[in-house]
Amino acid sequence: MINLELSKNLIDSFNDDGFIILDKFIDLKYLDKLRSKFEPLFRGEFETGIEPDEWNWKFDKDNAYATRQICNAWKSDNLIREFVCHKLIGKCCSILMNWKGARLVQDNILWKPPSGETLGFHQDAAYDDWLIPQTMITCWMSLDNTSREMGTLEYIKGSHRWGLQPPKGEFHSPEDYKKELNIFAERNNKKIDVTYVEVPAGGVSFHHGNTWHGSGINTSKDNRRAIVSHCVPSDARFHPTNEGGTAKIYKKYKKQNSDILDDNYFPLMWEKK
């Protein structure tokens, strides 16, 4: 299904830049199958009968040009689950972050149509202050050829070393999608060095949870679709008091008198034995 062997050079690049970008990851024979899942999911057709945790765009109801997002489609579709929960992703994430193991905290199904709008620059880990430790790594798998013209993902090189800022500004379709990045960089005397994730269909990128990233408008005539795994350490726990980030959605899975992340809701992907 997927294939990747992390070399020392890739690990060093991740540590230096806060991300790595690779042209080959998903076995190409799965691409059409994965792409065929998108329209049914966004129409509310869930193979397992279980709704995802977040469903931010619906046909005939929402802005046709918004970037479409579903969170935790792994609960709704078995093939999506096979990919976003794959043990190789968990192993790669653990190696890159120097963790003993990794579990899925959230997935994304992302669909940016032609003229699809922006996603504001942000840091993924900033939304998870309801976890201890507050850290994350993201595996972004492209199902289409990507380019700057298509509003592909943009990374700010080295920004994983800038620390975390609480989430600010608009996330979906902001007019100035770099506003919060520019404000932060100016206030903290940081240099903005943009890298665009331009890969063939089946390519991948991994980025640190502190890495600033966002995406512009899709000015092409093509769809840009991706599936995403957001991973946290296998031994991550619920924060006893913090209710920020996406806590209002995911803290409902917290058991009484326990801070453990239940495998049924936060699947363990890989752990060193």
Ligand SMILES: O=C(O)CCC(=O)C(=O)O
Contents of the next structure:
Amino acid sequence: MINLELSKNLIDSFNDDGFIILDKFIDLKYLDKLRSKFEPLFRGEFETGIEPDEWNWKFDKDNAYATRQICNAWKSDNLIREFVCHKLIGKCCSILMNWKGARLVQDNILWKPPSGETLGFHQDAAYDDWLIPQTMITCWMSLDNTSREMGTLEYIKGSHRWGLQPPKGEFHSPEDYKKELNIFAERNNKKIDVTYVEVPAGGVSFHHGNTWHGSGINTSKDNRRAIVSHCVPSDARFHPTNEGGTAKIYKKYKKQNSDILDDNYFPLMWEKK
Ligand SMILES: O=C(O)CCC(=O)C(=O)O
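For comparison with the form predicted on its own, would you give the structure of this protein in the form predicted in complex with the named molecule?
Full assembly next; the chain just shown is listed first.
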């Protein structure tokens, strides 16, 4: 289904740059089937009968050019679940982050149509201050060939060493998608070195939760679609008091008198034996 052997060179690159980018990950025979899931999901046709946690773009209702995003489509669709919760993703994330295991905190289904708009630069781990430890790694799987013209994902090399800032600014369709990045870099005297994730369909990138990233406008005539696994350590716990970032959506899964992340809502993907 998916294939990857992490070499020492790849692990070193991840530690140096805050990301790695690879041309081959998803077995190509699954790509059409995965792409065919997007339209029904955004029309609200959920195979399992369960709504995703966030469904923030709907056909015939929302801005046609916004980048369309669903969070936790794994609850709604079985094939998406097989991919975003795959044990190999959990294993790669654990090795790259030096964790004993990984669980899914959130998935993303992303669809940037032709003329599709920006996603503001941000750091993923900034949204999970409601977890201990506050950390994350993201596996971004592309279902289409990507290029700079298509508004592909962009990374700032080495920015995983810049610390974590609270989330600021607009996420969906900001006019200046680099505004928050530029403000931070100028204030802290950081050099901005952009890498565009240009991969064939079925390619992948992994990025550290502190790595600054975002994406520009799709100036091509093609759709750009991705499925994404955002992972946290298998032994992460709910923070007793923090309520920032995405807490208002995900802290409802905290059980009274317990700080444990329940496998039913935050699936365990892989753990070292
Ligand atoms: O695909 C994009 O444009 C952004 C993806 C992203 O922000 C993420 O995967 O963390």
